[in-house]
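Taking the form predicted on its own, here's one chain by itself in structure tokens.
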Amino acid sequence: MTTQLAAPAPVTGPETTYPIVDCDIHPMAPSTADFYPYLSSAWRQHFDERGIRTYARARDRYNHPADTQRLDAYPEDGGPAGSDPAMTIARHLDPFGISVALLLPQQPYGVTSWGDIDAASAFISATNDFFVEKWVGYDERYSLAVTVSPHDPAAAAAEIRRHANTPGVIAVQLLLMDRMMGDTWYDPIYEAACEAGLPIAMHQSGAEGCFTYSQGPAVGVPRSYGERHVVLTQVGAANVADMVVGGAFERFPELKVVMVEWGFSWLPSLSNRLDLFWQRDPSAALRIKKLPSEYIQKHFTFTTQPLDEVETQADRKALFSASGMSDMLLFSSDYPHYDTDDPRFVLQNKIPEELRAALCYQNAVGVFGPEILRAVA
């Protein structure tokens, strides 16, 4: 049983002089019934009869030792953590001076295991309309990544175009299902995203290994929640490599991709290995025309949470010193999850001072455009 906690004490200490763009906040609807007003009567009947699965993983495979959510994020009157936009402002945005919160809803993640393509598209469209009205419309600091289903690229592209001019929509959350991100299957989605000027946000979704029916990140099932959480970075790295080598950025030169919650300390090694591979055998990657690292630096950004907890100044310098890294990182907290990175602590103690402005907002403006600061005076 979850016990709701009192609000945290006000944060004290030196204030940042920068706007802070938090690129990983997960809002929830109080229940799936809250999506019903955005469905047709036929789809409401459909889901009444069959139910709605919002969780792609087997929920009992990796039990968290405590709770996957912050206890102080549960509304006092009930509902899941992160389901009250006013509470999220009071307990996260206001105390830490968050100027922009990129919303990545997780209730749509369950559709990756659905077999009914039309039902998946209808449900996801309803969730997008709910979060546009109930969260983006609630406060200008909230901005949404509209979710699209990978089942049907044409339908996903239509959903992107439907929200291309919706105020507060700044990205597209593309779910993982059964294909690597460099697959041409996604081309209609990437085309629509480029046309709308919206970056693709890729967050861990799908099943155990982040892809439908994948039992683990690679070759086997991790032993615990923690082990799985640690090794999921390999899924992110594999998709970065696949998009580059698969030629996604030659087909879509304006495509931008935000990698959320995959880490980034592995990136220098991946870039160096890809460059070496291409230099020695360019005929093995005929879809690309320049060094893989050049595509990565131009098209990808990476969120900071969970930030590697290095202890020494030398290790911290090494973490951020790779070529181009200062232009590729975006601050994120992962609120309201149990391992939320404390914005004040991370920005003041873990991010080098010379990079704070870039990570707080400058890189985000470069990816999402200056309109994300619509709530900043």
Contents of the next structure:
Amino acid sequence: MTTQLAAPAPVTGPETTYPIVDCDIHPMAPSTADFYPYLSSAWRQHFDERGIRTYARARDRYNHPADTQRLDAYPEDGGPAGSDPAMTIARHLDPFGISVALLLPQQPYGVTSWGDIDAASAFISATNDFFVEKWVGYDERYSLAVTVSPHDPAAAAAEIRRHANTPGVIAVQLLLMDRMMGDTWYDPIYEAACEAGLPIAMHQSGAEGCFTYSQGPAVGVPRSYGERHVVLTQVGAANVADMVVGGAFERFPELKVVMVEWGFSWLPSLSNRLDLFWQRDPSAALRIKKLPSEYIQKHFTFTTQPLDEVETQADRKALFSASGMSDMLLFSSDYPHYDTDDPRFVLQNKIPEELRAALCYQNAVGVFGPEILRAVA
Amino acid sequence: MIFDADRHVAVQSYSEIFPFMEHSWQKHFERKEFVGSIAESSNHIRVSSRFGAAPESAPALAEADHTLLVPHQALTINGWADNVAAAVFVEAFNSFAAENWVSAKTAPAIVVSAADPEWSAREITRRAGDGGFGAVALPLGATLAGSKYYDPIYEAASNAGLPIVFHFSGVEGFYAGAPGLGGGVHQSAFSRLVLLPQLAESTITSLAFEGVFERFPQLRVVFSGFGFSWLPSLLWRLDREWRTFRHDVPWVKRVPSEYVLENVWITTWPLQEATMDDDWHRLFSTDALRSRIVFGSHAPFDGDAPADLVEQLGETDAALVLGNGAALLPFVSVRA
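If the one shown is the form predicted on its own, what is the structure of the form predicted in complex with the partner chain?
Now the full complex is given, and it begins with the chain already shown.
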């Protein structure tokens, strides 16, 4: 599908002079064949014979009523939306003055439903190499979260170590199956991430609520795409709780986790509930050694998109004023998806002025380190 | 006026309900393991992994004018494998409740079964006709509450003027076949306890996105025991997704929060989680939101008392919340 819409009107840049770190941008390879140069001939033959499932959401179950991609992000010469690094710069980075783009590739998400764990590891490695070369190597504003598979923690840890010193690699994108993030299953991955000084980024894969082994929202099977999208945040919330309750941060005191696209307005309620019940009965969760909210504020950050559309000043204040919230939020747009948050509109109209510097870049520097601003003069 | 919409009642032994079922079913339930399992059902409500506590009832607060009694032991049928036996069991439980728990100030909930909406509808109509009951407690089924599957229950409850009460039984996310919690494999009872509100969030979302309140405008629904501080966040997201996808759900004619703010109530326990970090004043800034929150003591399980409301909400808001149940339980009546 090739759809040409006018590029957004160029703007002179945000009114602020802050660098903007956009913590959720999705790059695509034009086709899965583009990953082939990074695979062994044996794996190329394997995938030639069997095909490559790159899509995690069951599209015959939760099909988007329109298109999950912005129509103006499809390259003129074909290929999926977001598959042209020059176009993402021209349409998104340049017009909005974005200094750093955290790239979260989505083609690996399909491996959550693969049966062959070695094929999953091989494919993921190839995607990491592709995005390092074709995107991170293309422009230094592009920074990558290397993806790792949930199937084989040892292989995932090796993949992290392989990229520990790759310039422009700033995070580890962890995919999940039914085991939650506090499970010791993931410990080799957390150990390698801490050793490499990389935070874990966790983004919905699309598999949520689709398969028997994937995580999903509470109760049952939502009927429609929109309904599922309302309750999808529960998966993020549940994993935040699970890491705290499971003692992940006692085992890895340096571990940092970036929760991408899970929302954040549910956090104060969850955080209070964790604190309240733990204080009432600390013996019910022996791996928790201090107030749960302290772990959350120290170890987690949350990206802003999709920003809740509050309608009153009182609600806007409520959205951002919970204790510790100002230090836990990272700006994100989710470009090039249908529900991209317009950076200029959100940063200038929705984010309280006193939080703007923190959300634009200061909190990101806190999580990813000052090196993420390598492209900023 | 003080309304307590979440007070728990229990039998001391399951054999107490045997007189209200046929002899052959008595023999079915008269098994050592089943009769002995009552401690488990009383403990599920606390979502504890520690079994062995005695079944507990809480006497109604002296200062409460109306009290809705929730027979939590009957709710646990949403973890049962035998759904035929489940209907027999809760029917007997309802008969026991009619004889023992109806008083001038207390009204038990009619417990029904998500596994059998037709039977449930008949049970609602019959019990409502007898009088004395204050609500319909529908244990959460694995099919989301917005499904037309439940319409017979909602129709019967609407006709009877009784609200539907959703209260966890404690087996959610624990027993196979019972509704799960958000995420994947939960490792502890503590995690389940913390994540219980997600059951209410999914249920409200389903009710809204499936247009239940268009089909049953008079239906009143109360979520009990789930806390409530998550409500504003849920409403923001509900409305946003409806704005994006409303063409996909044309049967939802109004912005979803409007239905919730008219047809849904939520009980207070645990109140403190909603007052930490000044959340009550930060988040519940409108009368529309404050009108949704009704006092529910949740006694005897780690409950709140009216004095806790006064202390944490202040006199004015406490009086509001203590009295909000008037809209929810206007049909609480004394059986002659």
